[in-house]
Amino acid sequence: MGQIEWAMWANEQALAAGLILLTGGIVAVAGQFKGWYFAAYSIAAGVLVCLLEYPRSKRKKGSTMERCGQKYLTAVVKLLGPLTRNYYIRAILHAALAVPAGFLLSTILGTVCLGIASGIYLLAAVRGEEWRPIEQKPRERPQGGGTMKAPPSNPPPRPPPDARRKQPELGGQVNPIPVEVE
């Protein structure tokens, strides 16, 4: 069996945590909760986590499904270099971002989720994983030479290939058994 790539799990967990922090912060600010400044912090932290975690990392083996619009944020994450590529730094960053949001009830779920993501990132870093961007391969255009076939000449439904062969026309068929009329 193959090895688990923990960074993929951490990425999904952290993205969900960022959305939960953002939602909890919006609820607390809109509801004018006591300690609303923790909610405003949670909104900013949620947006930062979502922007950092939206681009997926390339897998070691197999193919990686790129998220819609990921290439734009991938360029930003690549620019930040080792600050975003190293999973030890991500684990510490997520743990630090989670602490202030834990003082408000509406953002505590996001805090717990971000703490779990931080732990998974730490595990991924210990196992030697790091963030790698998904590069687009240039698409190969098919050559118009050898393998292209002409389009079909007769419309569907087409008979099976055996029935497509033309029968030689003999002008008429002769019945070998004589038929008598009564």
Given for the second form:
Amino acid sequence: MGQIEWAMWANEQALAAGLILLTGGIVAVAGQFKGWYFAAYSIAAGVLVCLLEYPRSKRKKGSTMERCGQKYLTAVVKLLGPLTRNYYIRAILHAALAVPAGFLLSTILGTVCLGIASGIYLLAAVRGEEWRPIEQKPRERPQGGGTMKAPPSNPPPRPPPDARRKQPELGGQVNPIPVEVE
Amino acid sequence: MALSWRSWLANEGSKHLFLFFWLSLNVWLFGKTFLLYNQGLQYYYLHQMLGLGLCISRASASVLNLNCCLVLLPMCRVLLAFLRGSQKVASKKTRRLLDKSKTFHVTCGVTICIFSVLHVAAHLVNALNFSENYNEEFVTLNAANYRGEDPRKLLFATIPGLTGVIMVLVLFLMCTASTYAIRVSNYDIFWYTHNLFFVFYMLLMLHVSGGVLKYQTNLEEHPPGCFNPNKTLRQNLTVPKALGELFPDYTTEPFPEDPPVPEPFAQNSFTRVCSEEPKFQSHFPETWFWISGPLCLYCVERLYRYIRSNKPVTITSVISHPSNVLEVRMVKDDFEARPGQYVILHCPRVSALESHPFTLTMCPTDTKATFGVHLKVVGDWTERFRDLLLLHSNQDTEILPIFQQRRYPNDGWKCYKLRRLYFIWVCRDIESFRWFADLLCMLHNKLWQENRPDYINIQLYLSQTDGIQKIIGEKYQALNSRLLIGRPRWKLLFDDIAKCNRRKTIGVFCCGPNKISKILHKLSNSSNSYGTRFEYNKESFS
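Counterpart to the form predicted alone, namely the form predicted together with its partner chain:
Following is the full complex, with the preceding chain placed first.
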């Protein structure tokens, strides 16, 4: 139990809550229910929450599954620095965003779900968790320097490397026994 | 890769057939209930009040009934293991279908979520309509107390409403904790929230006992839409459309779209006069019939598992393998298991609540009751378990060198249908092969002695070549010559195996990451020119 990362669960909940807010808001605006201004707000809040929660945070240990295409939003969320990194701020933000949607029947479920997510984020913050961006690992180029040797510059038959090192390169075949043309 | 219809049918056929059957059942239930509430005379006045919301909410409720009943059954693992292992009951097709029980559970769970959304939305509309269309004529039919009552009171201050809201929250918690990402990273969250299902079912029992929606009982005496001479014609008196069409002269107002009244009733009700007021009664909660059976079955199963797990297990030896792998051998009274099954280990000294599954690497036989698991130390539970075992190593366990505990392979060759085994093992680290190096060598030697050298075909693949200089050792000569560098080329492997076993049926058993599983699945379904059929099976825990 000691190593549970609560933030990951809070993230799933907040994303789901954002979608619920969005759906409830769209239904209320389309049906022109009474108090549809709350619904319009809830659409905006839902979109904001979804965008904020889409990039998953990096786990402390082990590899993290990225959501499809999250690297673009990661770049944006990273820019906000401590505002998005700190989970206390996220907990308060979600709690605040959730309240106005509670006044309309079709979005009240979104309020409660976002409220629960906010509570779990608070728990995560108390346990010292933080949002860390998942960085793209730079593509490892094959190391050409140390292990790969330069190709031989002289044609075969080639003397062994020791012999080559002892004698200076004369830019061509060096005969160990002088050849006399007859 | 071309698809082979024979292979596809063998691999996917029964699964898809079963799913098709289940889907048809759901569609039929939805349609039947929808039409019942849309056209049924006993719901005529209720339908007038609530409209489409009534039909959708009741239809989705019936689908929810079915799925809440079915979702528990695949989780009765002891029962399923019994069915699967019993040779009298199950054929191979049924056994392979039973292997898919977890997928079916997930399918039913997702259906419950989707139809819950539909059900809740429809009931929200119903709450609004109960409030706005308060029926002064038939007061008992109403759920609201007066016209224009706040619909939120109907939602939160009634038993069905409140239990429904809490059920939605429980479902929300269960759903968000069941995603693949959470199961893979924090299994505990998934496990503990999923056990809230019991709260969900208790609330469900209460939810349906509210009896808010009523049906009319005295259809003979009061056919809906009948003529009541004691009441004056009011402006909003609606005449069923069927009657209006029959006698157009007698209707002065355009009538709204009404549920069609069947012919006999139409004629009767026009000529008949209402002899009495309609009487309404709540349904008996049929959900209780749907869910009580599976819920009891599942509770009995959990109780059985708990009682069975209370008997302690004695650890007889602990062997430390390279790459952080521990082999634990144990004995337990009356324990039977077959190859391929797994056990769940629970060690109260390590953690009071956690328990973890491990596949059996050694099963108890008739002559030897020891069984064993190999576990890799990756998380905090396995770390603490290893520390505990090594700490207690002097007291009641012994760490025996690998050779002495040899009694592989299991005694006696029973008559298996297995003709040949291709064992393909892919590892990243060359030291990992040591986990079963002894077992494999012994098996190879034994088969060599019994003149069946081609019974098992071992291929070891090393996918990363970092520590290649560490050779596994001279005593594992048989394995050294079977070691290949790089990942296996599955297509070539399948072609090779197909060529050597023409027209036979080959079972593919995959235990590994999803990527490999997908490739093998696709290859098992594709065609080859040798007439060989591959049946695909896979094992997954999360």
